[in-house]
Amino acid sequence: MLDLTLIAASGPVAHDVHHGRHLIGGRWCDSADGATFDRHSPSHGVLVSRSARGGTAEAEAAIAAARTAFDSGDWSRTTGKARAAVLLRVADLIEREAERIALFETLETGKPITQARGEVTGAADLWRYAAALARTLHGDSHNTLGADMLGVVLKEPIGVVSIITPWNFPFWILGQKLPFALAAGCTCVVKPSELTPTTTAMLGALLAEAGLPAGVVNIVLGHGQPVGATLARHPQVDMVTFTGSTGVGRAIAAAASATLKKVALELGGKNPQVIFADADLDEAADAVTFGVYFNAGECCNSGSRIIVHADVADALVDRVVALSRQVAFGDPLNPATQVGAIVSAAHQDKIDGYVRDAVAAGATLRLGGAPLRVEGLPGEFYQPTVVCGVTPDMPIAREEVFGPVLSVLTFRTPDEAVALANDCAYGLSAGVWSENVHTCLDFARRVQAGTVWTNTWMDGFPELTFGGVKQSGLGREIGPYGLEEFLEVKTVAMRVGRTRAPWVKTR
């Protein structure tokens, strides 16, 4: 018998199957060819949603609607006050519908219901923060160019934005993009993952109820081919923002390059936590345990790679293994569950493959390393897994496993720790644990990452901008810099009075 904390099925699932449709130009519609696709719960196996499967025609119609809405100026040239008022109403409506949204988020992703509730209400806070930015948006002026010149720098909405979101945090990540694009005055076409389309469609209804003009936000349900590809390459789209795998991000950047449109990419991560010998090992162990199992490890910020000083490695791993046994895996609909299901059987196999390959290459399993059966549930679950003896050349140390799997490496010197942390194609986030502030600051300045946490992991706030370096992406989300992504800068040079000297000398 496994010495783990498991939560069996609570009982039958009570829900209505959601029937998703496209939102184009303010109207809900099915696909022209009548095509649909189904999503079954990865934890419970039940049918969760049946959605219209969009094609090129639906994507192009949505882009045309967004283009018309932008060019009309009903949203792009309205006041910051008016935009903020709509965004604030959306936030209120999200909170009103939070329980229903969270239920479908849990059923389609397999994540715990308690976590889904937190993400939905947290998304409402993102909408409120974006509303505040809408009213404080401003450019610059230059009055030192001479008595006869005044320079003004304007910040204007970039135009039509394609938003392509992933399956692991469908509602939250949309909240990191859409309200900021709207605060800037952009119009949008949104394509959620085909694995998790429902909560995005639900948000569309709330946008209409909040009074957003028709065509400002359009939603097309379907697959990356052809919908996502069309949204990336279409000449009437001014910008595409995507969250997902680095491989798909490269394809989107390539498609967008034909029209040189702006691209913002939030991609993969292989995020290191470096634990120095003087760290508080109890606090570090708890944070490491949270970092690797949160969202079943299906998280770009997953703390899946720890780099521990050799003198304390055994002590830290012992603590992490003991805590891992106490983390509640099981039925996502039980509020006590902390880790739910893996998103699909194919992804489960991919996770298991990384673990088996590492063991074959000489790594050792301290815990887990196999699929997990949960009583009463037919879905995909994976055991909490800790892999020691990992070397930097192993794929499990370098590639994104995207599962509840922790890789443990060791170091002796600060330079070695930094080198190991940076020895990766990714640069999304990193962490450092030490009681010495100088050690933390030195690491924070030398590590190649968009976010660095010191003596904590994955604390986030709407005010703090998020994004990666290297192959973790381009651009930034949330915070004031997240708004800047959706703006173009325009310079206006104004001559005061009739002071310009003639270029042509008249006779």
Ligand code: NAD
Second form
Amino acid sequence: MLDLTLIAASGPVAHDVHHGRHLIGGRWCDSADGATFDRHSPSHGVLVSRSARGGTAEAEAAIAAARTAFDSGDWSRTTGKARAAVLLRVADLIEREAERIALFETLETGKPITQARGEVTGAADLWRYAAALARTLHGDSHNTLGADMLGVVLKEPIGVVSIITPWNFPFWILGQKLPFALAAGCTCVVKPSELTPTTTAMLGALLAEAGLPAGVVNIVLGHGQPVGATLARHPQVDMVTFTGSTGVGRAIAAAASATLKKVALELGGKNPQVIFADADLDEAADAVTFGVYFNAGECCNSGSRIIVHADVADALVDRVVALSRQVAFGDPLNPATQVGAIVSAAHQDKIDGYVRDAVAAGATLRLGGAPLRVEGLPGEFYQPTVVCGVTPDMPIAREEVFGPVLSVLTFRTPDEAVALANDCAYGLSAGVWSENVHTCLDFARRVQAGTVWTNTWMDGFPELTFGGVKQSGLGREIGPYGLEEFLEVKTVAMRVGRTRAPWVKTR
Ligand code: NAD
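May I ask for the structure of the form predicted in complex with nicotinamide-adenine-dinucleotide now, the form predicted on its own having been displayed?
After this comes the whole thing, all chains and molecules, with the earlier chain placed first.
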């Protein structure tokens, strides 16, 4: 008998089926060939959306519209004040529509409704923050080049930006990119994941209502092939920003290299949390539990790899297992639910495969380790799972499982902890737990990661930039650096007065 906290189906699903269309040059349209694709809810099995399935023609039309809009200067050369005003209106409209957007976010991803609401209102805050940045945009001046010279460094929008997003936080991740690109003055073509097209399409309608000129943001619904691939390689695109898997990130970088366009990548992670013997184990256990189950572990920042001092490993794992039994898994539409459905059956099999392989290689299951049945729901759920005795060579310790599965490794010395943390192709985020500030600082400086949390996990703010090192990505999002990504730098060197000595010695 599983001693877990389960929330059964809590009632019928009340929603309309969303009919998604492309937004190209300010017009909503179907695909020329009439193709569509369906998305069913991974928790409830019901049809959530039927969307136009874009092809190369739609992707190219959207790129052409973005190019025309950029070159017209209507957005790219307008004032920061005017851009900020539009972004602020978008934030207000997102809040007005938050409940409907959150419902479709939940239905397409399987995540709990309370977390979808948080994601949507959090995204509105990203739009507000980007609006503030739009008014701070400036370059540099150089007044020390001599009495006869003045140098000015201009920041200019990079141009047409392709934005390709994944399914795990569709609305939030779009908010990490689009308002920053717009604040910089860029025009965009957006392709959401084929598993979660709807909330991006909903945002498109709000952009027009907020007064964004036609063609500044274009949306093409569809699959990686051919839509995403066209957005990555097209010569009229100046930059591609992508969030998703490391494998597809590599393909995008390769496609973009033909025209040497700028590439920004937010990829996977295998994020270690190191727990020293002097840590507050109650605090750490709660944060570990949150870090591994949040978004069903389908999270680039999942704290899926615990590296705990051998002296406290049993005590920590006991606490995590006890807490795991109290985390509410089940119907994502019930506000009490903390962990919802796995995004697809194929992904559920992948998660289960990692667990079974680890057990076959000698790891032990302290909790879970199998699919979970939730009463009244046909969808895919996975048990909260704690795997002990994991060794660094096992795939479960090195690769992204992207499920509610915790791997536990142990260490004895600080050097060993740092070596284990860094023994990974990824470098997205890391955490350290100790009551000694020197221990935390030493770890923070030595770990290879884009973000380090000390005595906490996964706190994020629009002000704090985010991104990965090693194979977790290229470039940074949000914060002031998030705006810089979308800017090109131009140097203007100016002579003051007729002071230039002639180069040609005239006879
Ligand atoms: P994915 O790479 O399969 O797909 C992401 C997007 O790329 C989708 O829109 C997809 O249609 C598109 N795509 C697929 N093939 C393409 C191609 N050849 N050319 C262009 N586009 C293509 O990723 P996913 O399964 O949707 O998302 C999960 C992954 O995203 C995980 O690895 C996760 O770690 C990562 N992720 C990273 C971050 C971060 O900020 N670092 C955040 C969220 C998710």
